[in-house]
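Shown next as structure tokens: one chain only, the form predicted alone.
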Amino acid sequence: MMLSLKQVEDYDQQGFLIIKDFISGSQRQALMQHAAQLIDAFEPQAKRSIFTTDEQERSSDDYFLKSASNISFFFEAKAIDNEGNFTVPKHQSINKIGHAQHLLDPVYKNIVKELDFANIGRALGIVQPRAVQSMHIFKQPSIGGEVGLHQDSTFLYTQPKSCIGFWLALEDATVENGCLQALPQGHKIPLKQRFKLSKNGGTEFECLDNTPWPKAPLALLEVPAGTLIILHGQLPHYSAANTSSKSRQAFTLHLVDDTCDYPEDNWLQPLKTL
């Protein structure tokens, strides 16, 4: 699709812009459909790697690190007990799936070309986008996880900073199902840290700005299915937990402009091409 010079306008004054009706109901529920496939298929680990934005060091094991080149599972903390076992049924247990999927699962990359991402991504500033992740995200029911207030920067670091995050409801996303909410302009504010790889092996966040958050509301972004948010790569944004009986299924992409240098300890080392 084009964007409207208003909706460009909307997203550099907001850092986010919401646009309805973007992806179809046959293009959703394959994504959907193919999820429960891959899960279908997948054998955990006897280690369970969980994926929490707020211990994300700890988390940083050898499967998180190789996720970038990989279609990887990761588990809701509440999922799993002190002893590694499962306290819900594996497909209630996901928090996501990432990296990758976007370049090595034939689903998954025809509908990101279908949908044209990058074309977007130049209309919004990107001379040369790059998809460098993508993650199918569950909320699960009762268990779904906070996300803590975050910049997508801070995981996808170029510089010039170019990071464009692309997250599509594949079911609707409700103040209940935990939303997103964002900061709005907080995208004109400084990136406050960077996750890194660190010299001693493993990751580490880097402080790049220490002062505090803006005292200010978030947004609550609650959307229809099929609904595209579009967020500006600085831009403060957060989630709550799932405190009800239904999931908040959704899939984002990131772009980055590969005219800017992509450093070699970014977290995230995305395969270049097939």
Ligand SMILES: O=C(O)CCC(=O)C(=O)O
Second form
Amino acid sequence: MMLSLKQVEDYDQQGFLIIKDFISGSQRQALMQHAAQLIDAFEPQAKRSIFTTDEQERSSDDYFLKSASNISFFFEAKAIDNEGNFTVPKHQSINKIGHAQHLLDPVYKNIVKELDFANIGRALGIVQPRAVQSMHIFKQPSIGGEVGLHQDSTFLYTQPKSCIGFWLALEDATVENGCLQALPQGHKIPLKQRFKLSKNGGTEFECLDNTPWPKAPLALLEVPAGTLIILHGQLPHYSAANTSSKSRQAFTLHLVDDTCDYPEDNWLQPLKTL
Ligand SMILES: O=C(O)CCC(=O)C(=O)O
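Would you generate the structure of this protein in the form predicted together with this ligand, following the form predicted alone above?
Expanding to the full complex; the earlier chain stays at the top.
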């Protein structure tokens, strides 16, 4: 699709843009059904081993870092109890699937191509769009976790900064089930931190600006299924825990500009060949 001048202006002014009916019902169903099939085929350990804190951190860091270039499954924190047992059935335990299905999985790959995010990225200033990360987020009923206030350029840093996030509602997103919340015009504040590889092989946050978040209220971005929300990489956004009985599935894709420098110590090192 082509963005209008007004849409580009709104994005530049507010730091986000909402486009209703961006994706068809059949495309949404295809993505959700496919995710369900991937979860069918995924075999979590029946009982997760108990590690010491250090080992646990190392192994989850390792799984997380490898997910940059494969299709990994992450659990909702509340889906596993202190003894490592699942508290819910497998299909309700997954927080998200990520981070390279847009490159590796034919169903995601086709839909990403059909929706032509790269063209929208170009309209918003990216010279050479490169999709570096995708996520299928579930926000499970009753246990879907909170996502703390953050800026996406923290995780996908380039010099100069270029990240744009595309957040696609696969189901209705409401206050009850943890819709996105964002700070209007918040993309004008500096980037607060960078999440990067640390010297010991793990990950760490580097502080870039330690002023507190602005006190202004967040806008509640309640949207019907099929809506696309485009987020500027510096726009602070958040989502609350889902305590309702409905899931709130979303698909996200992040673009950066390949003409910018992508540091070797970014946590996410995308597949080199693509
Ligand atoms: O879907 C959510 O709840 C949050 C997603 C998000 O913040 C992100 O993709 O950066």
